[in-house]
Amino acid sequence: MEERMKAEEKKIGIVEAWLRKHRLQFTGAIRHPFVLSIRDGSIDMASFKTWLAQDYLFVRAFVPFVASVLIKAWKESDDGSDMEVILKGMASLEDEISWFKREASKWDVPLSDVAPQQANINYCRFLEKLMGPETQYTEVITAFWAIEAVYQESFAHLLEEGSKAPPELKETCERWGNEGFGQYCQSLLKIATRRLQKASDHQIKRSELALLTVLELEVEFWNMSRVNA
């Protein structure tokens, strides 16, 4: 069984093999009921506002995480272009925070009064763990790709034919579902794939666990938005 898995990983790539192996978990994250409720137009706007406020807090915690990925790339990467890819993502976060503030104002969501809910706290603690010196670049870049990919896959689905997403949420869908963000995620995937091809079995196992943890935390984050609607 293990030899068959390794043969498949060699043929199609480690990450693609993982996505096939963990298809249910991946689909659960990118086709969550919260996401699908936007696509079919049935979303409760109170749920959207909960997500908006909590994701604003998450993005603020995401900034130092991405900075730590950049530092690990500088120290550990065998390809100087990695830093350029990561830096591009980091530079976009300033605009993203500004966007959240504008959206919050539009929806009358007082961000200064928002406290992180438990699912958000759990996710941010995971980011802090990845920032530690004991966590190597290969594991971190895999998690980084997964975090970005879940949003790209989720929101791109909301732009596809047949979507009945409310017009007032179109800008939200386009922010993460656009082609440019998709290309950026592909760049992160290429880095993760390259690193994994050269990684030890121990690092591969840790990276796979990081992917699964991201998927679990993403589902919890979507759940939080719906439960507190």
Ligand SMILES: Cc1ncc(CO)c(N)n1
The other form holds:
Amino acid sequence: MEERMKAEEKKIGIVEAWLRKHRLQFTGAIRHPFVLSIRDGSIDMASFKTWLAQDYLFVRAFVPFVASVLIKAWKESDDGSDMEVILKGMASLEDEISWFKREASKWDVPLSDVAPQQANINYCRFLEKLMGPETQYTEVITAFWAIEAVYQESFAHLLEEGSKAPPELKETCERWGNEGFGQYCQSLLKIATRRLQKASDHQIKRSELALLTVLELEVEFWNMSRVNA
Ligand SMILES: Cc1ncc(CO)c(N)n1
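Right, the form predicted alone is done; let's see the coordinates for the form predicted together with the named molecule.
What follows is the whole complex; the chain from before opens it.
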């Protein structure tokens, strides 16, 4: 069984094999009821505001995480172009933070006094663990790709045919659903795949676990928006 899986992973790419193996978990993260409620237009704006404020806090914590990935790329990568991909992602977070501030003021969400909810705290704690020196580049780049890919797949679905996403949320959907962000995710996937091809069994196992952890944390993150609705 283990041998067959390995052959399969080689043929279609290890990450693709994981996504097949963990299809339910992946779908759970990218087709969450919160996202589907935007797509069918039934979204409760209180839920959206909760998500907006919590994601603003998340993105602020995401900046030092990406910085740590950049440092690991610089120290551990066998390919100098990794750093440029990560640097570009990091630079775009400045614009993202400004966007959150603008969007929050549009919806009268006071960002200065939002407290992180438990799911957010848990997610940021996981990021901090990945930032530590004991977590290797292969594992963190896999997690980084997964974090970005969940948002990309979720929001791209809201731009596809049949979406009844409210026009006032179009900008949000485009932020992560746009083609450029999709290509950026593909670049991260390429890096992760290249690293995984050379990784030890132990690192491969840890990276698969990191992917599963991201999927769980993303579901919990979306779930937060329902609590205060
Ligand atoms: C919770 C969460 N996951 C992923 C992203 C994409 O950067 C984000 N902004 N927030």
